[in-house]
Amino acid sequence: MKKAALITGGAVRIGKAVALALAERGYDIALHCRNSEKQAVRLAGAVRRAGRDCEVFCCDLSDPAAALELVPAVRRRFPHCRLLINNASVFERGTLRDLSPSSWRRIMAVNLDAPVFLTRAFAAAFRRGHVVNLCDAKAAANFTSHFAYTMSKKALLDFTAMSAAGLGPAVRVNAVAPGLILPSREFGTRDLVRLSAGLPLGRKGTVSDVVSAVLFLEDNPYITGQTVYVDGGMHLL
């Protein structure tokens, strides 16, 4: 049976690795991007060389109208889509004192509103399937230096559980919460190695650790409403 996956923010980093892993497993890929169109086109070529179909869908998920058009567009191209990976995210520093209405709306639009309404549209369009939300292990604590970002991920964790309860049995919803995996503009690889030394497992994670968690959730049809922390035990501290 043909199968396909829609991956938001799928052109780079963890999204790219998930796309390649799913393609290797026989999934056609609907690859969403916003600013990474060149990378998305290159990745689509790699997916096609692996023998699977792939199309790039460019839209700004902070625009509610554009987000609402994404799932119908994917359905026309991949009517056999049964997996949604809500991976796109905005990561910005800012405390509550720094917060402005515009920055709050921008972060919440991508990190929370888009997964909520894409999940709703996915369930309506495809009737059955699986949704995996990419959260963050930081949401288990109060990461106040990134106030709006952390709030969005805390809400996404609750949405995962609530939507799993509301959409079953036809649609499963789960989450993966990575910890110290990839460097960012704020935290380089040395920073991640230093910070991870204090974790229960004593090391930083890898992208493949996150990918394997996504595949585990996809493979097990009796799991829903769960969050898998891929963080070396960070959420325990």
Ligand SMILES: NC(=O)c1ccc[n+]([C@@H]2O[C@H](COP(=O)([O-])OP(=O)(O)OC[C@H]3O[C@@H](n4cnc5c(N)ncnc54)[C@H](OP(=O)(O)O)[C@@H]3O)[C@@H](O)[C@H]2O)c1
The other form holds:
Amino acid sequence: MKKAALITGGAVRIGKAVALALAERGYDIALHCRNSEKQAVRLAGAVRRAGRDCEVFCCDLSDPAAALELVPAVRRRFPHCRLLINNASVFERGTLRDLSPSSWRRIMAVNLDAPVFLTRAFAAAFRRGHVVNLCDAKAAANFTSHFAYTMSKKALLDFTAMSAAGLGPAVRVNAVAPGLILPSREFGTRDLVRLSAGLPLGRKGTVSDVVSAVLFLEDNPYITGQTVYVDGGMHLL
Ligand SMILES: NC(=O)c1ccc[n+]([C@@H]2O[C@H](COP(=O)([O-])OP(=O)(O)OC[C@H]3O[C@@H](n4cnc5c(N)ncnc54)[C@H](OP(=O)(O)O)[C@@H]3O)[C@@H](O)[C@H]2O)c1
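Can you now output the form predicted together with this ligand? The one shown was the form predicted alone.
What follows is the whole complex; the chain from before opens it.
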């Protein structure tokens, strides 16, 4: 049976790897992006050359009206969409003392409000399927240097459980919580290697570790409300 997946922030990094892995497994891809349109168009070409259908949907998920439009637009193009990957995210430093109402709102809008309302729209539009939320292993602790980001991911973990309880049996909802995987503007590869030396598994993870957790959750129809930590044991510390 034909299946499609919607991946937010799917043009680069982890989202791109998830999109490619799903395309290899036969999914058509609704590829959402905001600024990375060029990369998204290139990736869409690669997906099509691999024999799957792909279309790029650009919108700013910090704008609630734009976020509300995304699922209906995907439904018109891919009525067979059965998987939503809430991957788009803003990662920004800032303690509670530094916090401004505007940065709180922007981070919450992308990292929490968008997954909540996309999940709601997905369940209403497609009636059945699976949602995977990309959370963060740091949400298991209190990462106070990134207050709003960590709060958003803590709430996303609870949203995963509550929405799974509320949307079954037609819709499953799960989460993947990566640990130290890819460098960011703040933490370079060397920082990740140094920090990961203190983890129970003693090394940083890879993008394919994250992708395989997403595929595992998608493959197992009897799992819902679950968070898989792909973090070398970081959440245990
Ligand atoms: N990388 C890691 O090591 C790591 C660790 C823990 C958790 N995670 C989680 O895993 C997921 C993927 O990680 P990542 O590092 O690949 O993500 P990322 O590069 O930080 O962000 C993914 C995409 O989110 C999109 N985005 C940001 N703001 C947006 C907005 N206002 N509207 C629409 N899209 C927006 C961007 O799309 P455009 O580029 O198109 O603008 C960006 O490419 C994230 O949810 C992240 O929190 C990652």
